[in-house]
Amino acid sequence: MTVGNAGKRRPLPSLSQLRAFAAVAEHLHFRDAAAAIGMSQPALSGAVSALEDSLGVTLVERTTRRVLLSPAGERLAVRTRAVLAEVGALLEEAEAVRAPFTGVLRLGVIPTVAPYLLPTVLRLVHDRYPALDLQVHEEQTASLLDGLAAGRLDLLLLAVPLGVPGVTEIPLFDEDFVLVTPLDHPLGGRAGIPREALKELNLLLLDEGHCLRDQALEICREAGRADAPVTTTAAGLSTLVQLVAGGLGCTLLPRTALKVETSRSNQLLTGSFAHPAPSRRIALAIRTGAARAAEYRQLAAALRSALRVLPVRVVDDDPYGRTPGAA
């Protein structure tokens, strides 16, 4: 119990109340907030009201059309998220102490990695860590980083470098990009393609928000192409490759995606770039100081061994979390 300024004793906030308020602060909608944390809407509304009574302040301004945070709510939402994050860290550390590679592990993966690496990841977890409850979430990079910071996700599998404070990268491998063209394209099937050839190509890219799009644009800039070469975009690599097969242009694919994506059409050719080929680095990312950091590094080492059968160059880990130079 706590005592307010007027001497009135108020109960301490409960974790359930804090989670309810944090959800409302994030969604600004009672129904969406209730669905997000698996609570009924009346229970969520009651929990927020009880928290307001406990704190002695109004946190939420309720109208018939929308929900707004009060000035006090805006301030206390930040502290509420921090408290919940610390409680999550406490539970995570206790779980790590009890037994490694047990319990829930929430893995976030970007769409340009998930279809090509998940079979290897899932097989490894099934065979080596049977007590681990792996839960997979496929999202774009920005959403994954938000989930990691908020404690919604534990571990990310994505392209780096990220350059995000509070996030430690554990490198896994580098892989080259290859050029995918229609059958009648002059660069189709060629080896040793110079990067400068990208200056003249009608290049098809993924939609905004995909890190692979940003990487492809950066490769074009390094090749000396100042303009954005985008004429047509797609939401996923499968659609992108089918657009190439239809003769709309060319695209860049990471080597791990090549077998899966080009096997669906006989109207495609692939070309490789001259050394050093444009490439990307794939890594695990964790919260800096995560209680299960040692466990995640063991998982990364096991993954490197399992991934050697793929067309990649495995990268050694740096125990201090720095991003090493390209392999």
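Source: prediction; values computed, not measured. Residue numbers count along the first chain shown, from 1. Here, rigid core means the biggest group of C-alpha atoms that superpose within 1.5 Å across both forms. Compared with the form predicted in complex with the DNA:
- Residue displacement note: R19 has its CA displaced by at least 2 Å between these two forms (rigid core superposed).
- Residue displacement note: G249 has its CA displaced by under 2 Å between these two forms (rigid core superposed).
- Comparing the forms between these two forms, the C-alpha position of P165 differs by less than 2 angstroms, with the core used for superposition.
Go ahead and give the structure of the form predicted in complex with the DNA, now that the form predicted alone is out.
Below you will find a single chain and nothing else.
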């Protein structure tokens, strides 16, 4: 026998082999795995064997009755999934290059933004990117971020900063909060209201989980309010405004919501804060390194233009917002 080292020729594994191994690692069953990736069981069996040969490592412990991964197989399965994920991103980006602004775009929007911005967003997408199939999901921030990380959503429209690693924010605009009060409220309809006035108000807030609730609480805290201002809660801004109209207290509304929500009642007054008014920033959020990031940034730029008709301060185009090299 040859002494040498144990090194045989080790050709590059093929992506088919890696996909086969990943499928086996997932299903722990050759026939199911073969069906899942659309190849015959013998082919898959051979592919896994070939991969084991080329790596020189036993990946799968086979019994005719049970399949399980070897310790090495467990570790290498992680690497394999990473490779396939990168390949997936490559293919997706190629597809995006080949036909930008086509196919499905799963957009997640928070409830305190959706009703007021979606008309603008939908019109923009329809007019400018007619081949884009926009699917809108209205959820709260935490759920949206989960969906983004899990690949269930592609693009989020929500309030920032998030401070979540792996998520890139593309700011769109800042909008002030305004104070909505009943007709007989002493601050009703005033301008230049100092923030300190928040210390004394009977403020109505949204339910837990809405980022707008947290923002309002934060604003109160900054204004020097120690106690929690909550006296009641509502599941939506519309309900909240109706409670105000009924005289139960005041509330803070983002300016984009003002027109829609206050036009239904003549029992309301709107007060604006002294400069600088409390505000929130609305942005798009994507997975950092998303394959179609260039498209999303282009979409963000288009959105900024379209949103200038609203009572908001559109942020400047950020220097990285251009598609590098795109026409």
